[in-house]
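Only one chain is included here, represented as structure tokens and corresponding to the form predicted on its own.
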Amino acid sequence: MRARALLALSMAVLGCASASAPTPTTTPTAKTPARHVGTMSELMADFIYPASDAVFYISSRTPATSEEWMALQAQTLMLAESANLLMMPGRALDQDRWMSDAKLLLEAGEAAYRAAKDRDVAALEALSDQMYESCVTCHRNYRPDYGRPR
């Protein structure tokens, strides 16, 4: 049931994009208007988190079925535009260390959903270092009391 959620959501996201879609570079503009709908936590919570997840155990999690291989290039496509989020206007928290720590994800997240659609896990097992840094590059300047003792 999940894996069916997962990909619903991945194929309305690629039913989105089209050839007419704003490049990266484009801001939103009146006729293509962007919001946010969730918060920080909740886009944290609900979609990089247990994307990131998928990569970071993929050795002990590894898809079995195309269906399983069909729900992890849901969530690794998740974790790569979860990236572009973070970069909209009005969430991005600098234009300097946050937008880096940013396209550190992208990058990192593009890699594995390329290494997914290839049901290439050593690649995603070689991208899991990547990925947790760039996690930790942003909680260390944008999360209080990271990494400190409670």
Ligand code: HEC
Contents of the next structure:
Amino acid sequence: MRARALLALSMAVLGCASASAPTPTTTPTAKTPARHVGTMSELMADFIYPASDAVFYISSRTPATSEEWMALQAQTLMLAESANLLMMPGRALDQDRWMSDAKLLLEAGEAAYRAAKDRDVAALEALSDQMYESCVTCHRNYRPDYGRPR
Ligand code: HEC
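If the structure you just shared is the form predicted on its own, then what does the corresponding form predicted in complex with heme C (HEC) look like?
The complete assembly is shown below, putting the previous chain first.
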């Protein structure tokens, strides 16, 4: 049952990403077979943003069943691990501020994953602001035109 719920969840995420036809790019400097599949914008819109909603709306969409808690675990794990994807060669925009901004997401995501495993709603509520700050900090520094009038 649990495996099936998780599979359905990851299928939904994959389906969402492939609909926007990402252009695969290689990372010539990396000495690993790892390569990008989604663009930065696709990672944000299809992956990080929907997963973060699970944390931001924890008070009104509190998991009620074991399956829902498993889904929240998967989403918070995705958030934490997505910070590692942002740090990949060819995706990291520099080795200084970008890395420390991404680390904020790694830390908030990891703490949220722990709290989801413990089914600790109060801890997740407390982490919501930290998670939001991690998004906004990097966006202020790197998202084009963010917070500026057009
Ligand atoms: C380490 C940097 C970094 C972090 C952390 C980060 N973002 Fe982003 N985000 C970006 C950049 C850079 C862009 C602009 C991408 C582009 O337009 O190519 C962006 C764009 C976006 C977009 C617009 C995507 C689009 O093009 O439609 C959304 C939505 C978004 N981020 C959500 C989030 C959320 C939610 C979080 C936190 C949970 C987050 N981001 C954390 C760097 C970051």
